[in-house]
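The chain below stands alone, shown as structure tokens; this is the form predicted alone.
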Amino acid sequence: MSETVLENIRTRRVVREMTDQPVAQEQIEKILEAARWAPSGGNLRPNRYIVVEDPETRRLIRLVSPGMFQKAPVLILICTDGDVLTEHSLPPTDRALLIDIGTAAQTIMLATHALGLASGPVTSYSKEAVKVILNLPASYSPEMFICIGHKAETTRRGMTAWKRITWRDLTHWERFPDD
């Protein structure tokens, strides 16, 4: 691994905090095509993404998710498609499909930091209220936003108190001792 993509692993964070100017089509395009290429379960590629930069969608969206602290010039949409689920006879259950969501978020947030850009994933909404907002055709279940912008200089501190952790902190070899 590049010493490039583990530095943009270490230094991505989520921004809460972002201005108000817009980020070019290119680099949108850009994160899109970068999602494009996560991983998904199967390689059944069930996510679909909604672009949304309209300033009053993204106001009424706003009003209906009150996790989303970010008022983003972007909002990415990670749906999953059920007919791709109907196709393959897959449960909208199955665990595999988070994995996919995850997988697709995390990209999406990592090309992002990588264009100089700034994201935030929003999970508190009201699904149903996204659907009608966005007219989402009825095999789209909405599961998470990414908010993409330009950070904001600000001085507020974080949701929680930083402390430094390594993965030795994170991480237990084989299997737990008895007791």
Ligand SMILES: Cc1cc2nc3c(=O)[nH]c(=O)nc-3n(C[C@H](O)[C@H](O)[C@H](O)COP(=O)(O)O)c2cc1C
Contents of the next structure:
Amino acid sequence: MSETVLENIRTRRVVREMTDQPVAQEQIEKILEAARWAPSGGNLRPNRYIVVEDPETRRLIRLVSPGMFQKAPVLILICTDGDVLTEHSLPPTDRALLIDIGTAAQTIMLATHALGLASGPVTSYSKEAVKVILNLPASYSPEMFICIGHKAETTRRGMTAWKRITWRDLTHWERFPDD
Ligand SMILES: Cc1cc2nc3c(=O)[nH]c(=O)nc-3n(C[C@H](O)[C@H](O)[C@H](O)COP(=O)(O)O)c2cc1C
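Show the form predicted together with the ligand, please, because up to now only the form predicted alone has appeared in this conversation.
What follows is the whole complex; the chain from before opens it.
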């Protein structure tokens, strides 16, 4: 692994204030290409991606998304396609599905950051309303938006001012001792 990749991982932050400067089509395609390479449980690839740039559609989505603070010029919606689950006899509760969404989300956000753009994930929205707004196929479950754009100068601070944590705070080595 190169230091550049580590630096990209370290410096990516969720951005909740973006300008309305558009994102080039070529950059959006590079981000989607990166998502295609995200790992997927059993290599089943149940994720589908919906790109939304239309201003009126984005406005409607924001109306039903209390956790979407950005007015991002591009939204990528990560969906799970239930038809893929049926094909492979997977229940919708299979935990690999949520993990697949996570691997795709982080891959999209790191690719976005590598291109000099800003991103922010959003899970706080009405799934039912989003299905209607986007006229999603019945088998698609809308799981997570990634907002993409250019960072505004005045940037909203993070969600909560937690104390700074290190990897040591999050890690335990080896087997836990017996009581
Ligand atoms: C599963 C998940 C759901 C999230 N949902 C939202 C959301 O609805 N709105 C939002 O502004 N940020 C959301 N976030 C972003 C987190 O709040 C953010 O990653 C966290 O505060 C740490 O900030 P950082 O990634 O810049 O270090 C979500 C992140 C994850 C992983």
